[in-house]
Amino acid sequence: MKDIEKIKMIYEGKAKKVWSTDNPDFVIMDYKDDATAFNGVKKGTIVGKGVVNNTMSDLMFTMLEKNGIKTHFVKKLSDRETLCRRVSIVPLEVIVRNITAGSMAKRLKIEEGIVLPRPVQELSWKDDEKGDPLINDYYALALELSTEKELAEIHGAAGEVNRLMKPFFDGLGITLVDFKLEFGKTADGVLLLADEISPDTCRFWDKETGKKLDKDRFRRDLGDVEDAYAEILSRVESGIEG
């Protein structure tokens, strides 16, 4: 593939910028150090977060691709930039939960840390102005956010991602508590795993100490945020290389 040039920024979100390129089939994702929580209510900066999230996402997408998961990842361009297939994001976020934590524990008024006998998949309507409300498949279809075929593919892919990532992180001494996924469609309708897989979008607990190694350190003012992000990346890099 010849070198692809960045043209103009077409989207800026809370954690990334997306740039068009001279090839309409590809975009460049540029990861920022900006940090937000509680739908943008809390804002701050995690120094080096963009580098960690970009590198970790690229490693995880590569691992998933090797195991049959179709993703938007093409190649890493720099510490903060990655070339991706251009997709139209399906306005649904899929949250896969293995252990009670975060909004699930708060919503159901149960304690965090309960190991679920089977994974739970939640859907939320990806809309910042609405606060990303929790919905189910019936809402997704009635609101025409997705088709039945797409929903089946999304749920199937999310389950497979969980089956691949849980043992991977377990081998690194990390409990994969929960994580969020997004999917997008190419111009010819192929559904791909998109967005990122990082401490921003996953909950990681150290298996021995229970230490949180993810964005909860920022959300809950636990401190050592940069160190936690760096530790996760270091473990993932050693696991991939090993």
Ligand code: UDP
Given for the second form:
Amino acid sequence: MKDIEKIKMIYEGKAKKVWSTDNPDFVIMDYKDDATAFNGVKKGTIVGKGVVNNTMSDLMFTMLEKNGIKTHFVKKLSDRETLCRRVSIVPLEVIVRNITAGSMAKRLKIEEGIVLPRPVQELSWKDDEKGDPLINDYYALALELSTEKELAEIHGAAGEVNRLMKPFFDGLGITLVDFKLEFGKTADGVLLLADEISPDTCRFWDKETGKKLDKDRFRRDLGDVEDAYAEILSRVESGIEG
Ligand code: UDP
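Rather than the form predicted alone that you just supplied, could I have the structure of the form predicted together with ligand UDP?
Time for the whole complex; same chain goes first.
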């Protein structure tokens, strides 16, 4: 493929910029060090986060692609930039949980750290102004956020991603607690896994020490944030090489 040129910034989110290119079917993701939590109320910087999240997402998407998951990933361009298929994002955040934590523990008034006998899938309406409210399949269909066929595909793919990622991280000495996925549709209607897979979007607990190696260190002011991001990336890199 000939080199693709960045044209203009078409979107700036909390953690990434998206650039159009000279090919309408492709965009460039550009990962920032900016960190936000609690729907943008807490703001900060995690030095090097953009590099970690870009590198890690590319490794994860490559692993998933090898195992039959269709993703938007095309090619890593630099430390912070990745070429991706252009998609329109389905306005749903799909959360998969293996262990209770975060908003689930809070909402249900149960402890964090309970191993669920089977994974849970949750949907949120991806809308910052509304605070990404929790919904379910009936809402997603009634609000026309997605079709029945897409939802079935999304739940199937999210379950499969969990079945692939859980043992992958377990082999690195890490418990995959929960994670968030986003899906998008190409111009010709193909559903692809999109966005990122990183310590910003997953909860990772060290199996031996229980240490959190993810964005909860930032959300909860636990310190050692940069080190934790570097640590998870280095384990993923060793897992992919090994
Ligand atoms: N998550 C995310 N973006 C969001 C909300 C959640 O990436 O806007 C991820 C979060 O990092 C965690 C999982 O989804 O790995 C479940 O998050 P939860 O619902 O517990 O929300 P939180 O406690 O982060 O408010």
